[in-house]
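Consider the single chain below, provided in structure tokens and representing the form predicted on its own.
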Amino acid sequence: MDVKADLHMHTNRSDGIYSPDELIQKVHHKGITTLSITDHDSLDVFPHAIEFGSTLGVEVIPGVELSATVGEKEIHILGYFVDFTNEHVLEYLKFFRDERKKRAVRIVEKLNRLQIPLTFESVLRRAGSGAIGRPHIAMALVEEGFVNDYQTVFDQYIGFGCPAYEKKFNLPPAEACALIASAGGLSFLAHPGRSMDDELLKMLIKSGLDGIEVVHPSHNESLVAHYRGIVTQYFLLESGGSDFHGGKRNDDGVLGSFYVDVSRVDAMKRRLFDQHSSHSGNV
């Protein structure tokens, strides 16, 4: 029987619904033994999440999700086993969160000009102390009755090319990978999906990726096989997970359905051990 590892999950420290403790309890009940919390631009849940997970026999891998751009295309990069005490990385993440807040202000201002009287304070209440994002704006618009449903907010107002869209500050992929590496972590391309051009993928691999998220709710069986083949071809690592947020974005039933075997995590640990041994040998 597979030992399940879900390596893509979000808490209310970014755009998830549940607290770290609630999330860990939920995945524990689903038989997941290893998970990575990969909040956007935030490492705030660590080390508490690791300690709480250990009380339930669940290994919690410190992770983060960063945004990067190539031209007009936004991609997401997952960092695993990052040092959540690394001051260099923490300073960068604080800068990213500050930029997120400025972007949210601009989106709300655009919505106001469209005669939608949403207040920024209302968005802040949804985000709490976590990294603010468009999902918090969407939740506020729906819950306050300005728009009927969550997806309509993105389709008509704040999605790419829509009247209240605002571009997010993003790093080039190579810089995102370098930032993760500077904290001792591994970089994985998140949910490449159907739209990932092969030439772009090769460029991203050269930018410093250690692996690809092969298993994801947006990947059907043929895509899983396709990206697994690329992982093998380029001697990369494989990750996968539910990209769970909870609430309106994901029914709790998705938990336990998208995962990789814990052997994939063991392969990551071996890669990190080999890198550390190589660097130590060069001293």
Contents of the next structure:
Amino acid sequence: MDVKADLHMHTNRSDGIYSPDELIQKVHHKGITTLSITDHDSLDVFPHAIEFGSTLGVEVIPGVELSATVGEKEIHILGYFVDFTNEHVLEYLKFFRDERKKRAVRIVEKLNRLQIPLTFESVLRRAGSGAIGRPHIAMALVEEGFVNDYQTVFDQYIGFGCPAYEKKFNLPPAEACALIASAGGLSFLAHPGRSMDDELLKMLIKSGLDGIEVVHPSHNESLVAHYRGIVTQYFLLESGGSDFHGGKRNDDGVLGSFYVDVSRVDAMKRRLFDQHSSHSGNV
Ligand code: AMP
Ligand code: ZN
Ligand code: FE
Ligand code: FE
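Hand over the structure of the form predicted together with ligand AMP; the form predicted on its own is what we had up.
Below is the whole assembly, all chains and molecules, this chain first.
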């Protein structure tokens, strides 16, 4: 029997809609035995999520999703097994969340100039104390009747290059990988199939990635095979998952359908163990 690991999931500590407990229960019902919660710029769900998971027999791996910028392009990097008590990382994450808040204010100002009277307070209500993302703005615009549907908000207003688009502060990829490594974690390039040519991918591999997210809803079978080939060629690790957020994105169907075998998680643990032994001079 497959032992399924979904290593890319969001909660309401960033732009997902479910609490960690709700998410873990849902995933458990879908037959997933190992998962990683990878909120944007937040490790807030830990250690609670790990403890809650263990009551159901679900292993929860600490994770985080960082954004990084290469030129004009934004990429995402998943950090696994990050030490969620590491003060240096927690300070960075707080800084990124503050920058997200400032960017949300700028986006709302741009929308107001476009005659859409959205308030920052209504966005903040949806984000709570978690990391604010554009999905919160999209949900507020739809629920308050300013725009008809979620995707239209991105296509016409806040997507890259649209009139209310605003950049946010991101690290360069090598610094994002170094930050993850400084807290004992492993870095994986998230959903490369969304917008990446192989030249950029190879450059990113050199910036300190330990692996690539091979399985993702945006990857068809041939892309999965392609990225698996690159993983083998460059001696990298493989991850994968549903990138589940819930809610307006209508992504309930992805739950339980995008996963990797738990042996991929064992390979990550072995890599960390080997790194640790070589650092302690026990080779
Ligand atoms: P942020 O982290 O605030 O920049 O928001 C990024 C999130 O917004 C991504 O994880 C996607 O879920 C969503 N998003 C970004 N661009 C689009 C787009 N063009 N269409 C739909 N969703 C998008
Ligand atoms: Zn997200
Ligand atoms: Fe992402
Ligand atoms: Fe994600």
